Amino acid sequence: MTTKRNLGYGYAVLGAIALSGTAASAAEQITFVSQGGAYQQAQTVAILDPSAKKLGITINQDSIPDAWPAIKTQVGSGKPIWDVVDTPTGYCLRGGEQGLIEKLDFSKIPNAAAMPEAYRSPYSISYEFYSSVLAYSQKTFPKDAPNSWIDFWDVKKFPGRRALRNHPIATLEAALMADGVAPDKLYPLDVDRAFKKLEEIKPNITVWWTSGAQSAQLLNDGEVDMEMAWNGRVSAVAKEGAKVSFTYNQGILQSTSLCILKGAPNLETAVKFLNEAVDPVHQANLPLHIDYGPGNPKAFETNVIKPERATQLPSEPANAAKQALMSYAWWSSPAGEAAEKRWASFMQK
């Protein structure tokens, strides 16, 4: 069977198409829903496309930045279009609590059922991950470059331009590990310590970023010396020759994970998908086509993924053991969420 990419009309647009489609055919189909750009187009070629063939369904794909409005739209119609999304975890665990995304039964999800209970959630399974790494210019720093967030924050040592993300998820992190608390040790996040210590790096910082793309750009055009960056923006310029490296030590390792919505209208398809989405074949394609680490860590035992690719993943787990996992559990908490709205307050003194 196939794919169907929609790629960037939104979800309108799609529902249109899946309706017609469903009148067409009774064929097992679900509708996939992802961030779009060159990363669904690896996820296609790497996950989708195989599973629908293994499966024998269609998959209808559509793409959207942020998907966590649309969900509470849809599923508070009481009748939504979409089966499965690919969004941060948080949204998954978020939605379930709030009655919008199915339970998962692992017993028919055994793919996922061997996986760290730390990658899975009542609600949740994660599909790829990705890192918030501190990422600096080699011209700037061609030798004993800053190696941790204490670095980033020791200004006399490592003097420079700095940028950090304009959102308290990872960066409020980074500054506890900067204060000294060890990467295992940081949840429940000590917010008020964190926020003390990112005032005293706050006058130093030149930018608040607000995209990965803009991060990219900032290391490139060597408008900042050093930055949180996500590890796949780092290595995209580094590809294209820029002088910018990375470290995974103390890098804060997020993932994006596969929930199904509430009242999905292919709920039995759906959870097949999930179990072949998360195969550790499967899996081991994706860093194949992008910089992307598996969610599935047994794809690291296929053999697909060479020993010299595998050091470059974040979740591979030699390079997982230096970082610290985020705990999506805590940000959907009502502490992280008064986190969050704390930091819109901290931006504006």
Second form
Amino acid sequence: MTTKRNLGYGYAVLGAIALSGTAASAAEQITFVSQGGAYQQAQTVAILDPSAKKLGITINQDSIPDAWPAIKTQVGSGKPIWDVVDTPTGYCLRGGEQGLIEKLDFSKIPNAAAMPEAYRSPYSISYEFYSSVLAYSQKTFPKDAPNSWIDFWDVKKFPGRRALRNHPIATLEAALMADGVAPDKLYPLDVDRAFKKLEEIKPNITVWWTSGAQSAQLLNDGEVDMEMAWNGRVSAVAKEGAKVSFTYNQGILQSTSLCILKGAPNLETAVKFLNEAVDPVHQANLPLHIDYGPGNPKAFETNVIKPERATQLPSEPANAAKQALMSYAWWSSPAGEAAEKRWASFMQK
Amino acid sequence: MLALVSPALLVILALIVLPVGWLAWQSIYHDGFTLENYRRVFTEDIYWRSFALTFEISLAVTVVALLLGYPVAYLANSVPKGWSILILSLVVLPFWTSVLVRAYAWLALLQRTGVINQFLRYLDVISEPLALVHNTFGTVVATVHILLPFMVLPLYATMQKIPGDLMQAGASLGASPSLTFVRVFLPLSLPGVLAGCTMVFVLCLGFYITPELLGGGRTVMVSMLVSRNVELYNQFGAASAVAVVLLLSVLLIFFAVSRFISLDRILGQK
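Can you now output the form predicted in complex with its partner chain? The one shown was the form predicted alone.
The complete assembly is shown below, putting the previous chain first.
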């Protein structure tokens, strides 16, 4: 069996099944939704096609940059057409609390049950990792580059223009680390302290970026000398020849997760797929195609990822140890949501 | 008669009245009737700041567009036909380029390592790059570029209808060209000025991509508040309330202007 990007085909099959009444004998299938682009292409080759083949199912694909509003609408209408979504972990948790996401039975998902507990929740399984890192221009800092958020905040020792993401997630964590909080002692976030620390650096922030493409462009064009950026964006710019680099030290390790829509049309097949998608070998395939780390750390034990490649990835155990692991549970709690709202007034002051 | 226009009315109903009505409903109904969304829009600092900033930027854009657009329209009106077509094409041409492309083009021109800063440094006019973008200045520059046709075209249309005889009459009565301009041409072109300014101002109120890309995160215009309320906070009610207030401001502006000139004229019908 193969995966198909054409959702229309999926509808046609669904229709045929309904008409012929032979649902039991028909091939199993699911509809899988991700964020599109190079990332979805990479996971199609690395994970989706091999999983579909191994399970003998059809995976219909759809893509959407931001799945959250669609999840709300689909489940809210009572007739979801998607089964599995690959989306920022926070949405799976928030969705779980609001009754939009299925609770997972990990006894049916042994591959995930073997993963570290911090990498899963009752509603989600970490699928791939990326990191919000401190990136800098090697032209401005040929040696003695900034290596921590303390350095980023130190405008005397490291003069230069700076950018941060126009979003509280990861930015508050960075501010607290700049204020001396250890990466493993961040949660629950001391929001007041984080905003106070951000006020300190605010006058020195040239740009508050809103999209990953924008952050890459800022660094590539030399518009800023250092910034918070996603590791994959920085390495992509570096590959094209820009003199830029980044450090995993004090990076904020973030993930997208797989979760299943409440009342998904193909629930059982979806659970089977979840187990297959976090299979260590399939997971190890992903970084061969794109600069993201596997969600299942066992992937590093498969010998599929060469050691020199592994050291570049955010979730490689030694790299992960240098970083803070984002707590999506905290961000989807009332305190987290309040911090998100406070961001808007912080920006406009 | 009603039978003839009813298909059109249905389209308007389906595409405009229903969505806007739904939007307005969202802003006052969430698990029961509530004015909470409007209370926030009118009392919370960030909303006030955004509305104030949006009106300030729109005003600045309108003034700059008028100062740039008037001479262009005047020139297009006073040269032979072939030339005026060329001038107007140059005004309208950028119109067919995507707003996103133009925003990035301005970024390439204005940023620290951009063409303008490098040229000025080459000439030794400046030693440090100027902060031309990622602020309100950059936003205004790019927005003016995008909205200029909406200023020039109504101005040109109005100037076209000013009879040339009047200028000659002024001259034959002994007035200097500048006096004829100030006393005759300028007053007669004012409806065009009002129409152009209204169009530019109103369109600018809803700008989104340009301030997002060129404002550096600090120029938070009202449209950005709407998008953030939906994307970040998932609060459709708050977003709708902001949108409704913006829509009412626009209608109020149109109503005020319509006391002076007919709306047909602003919308380029006559």
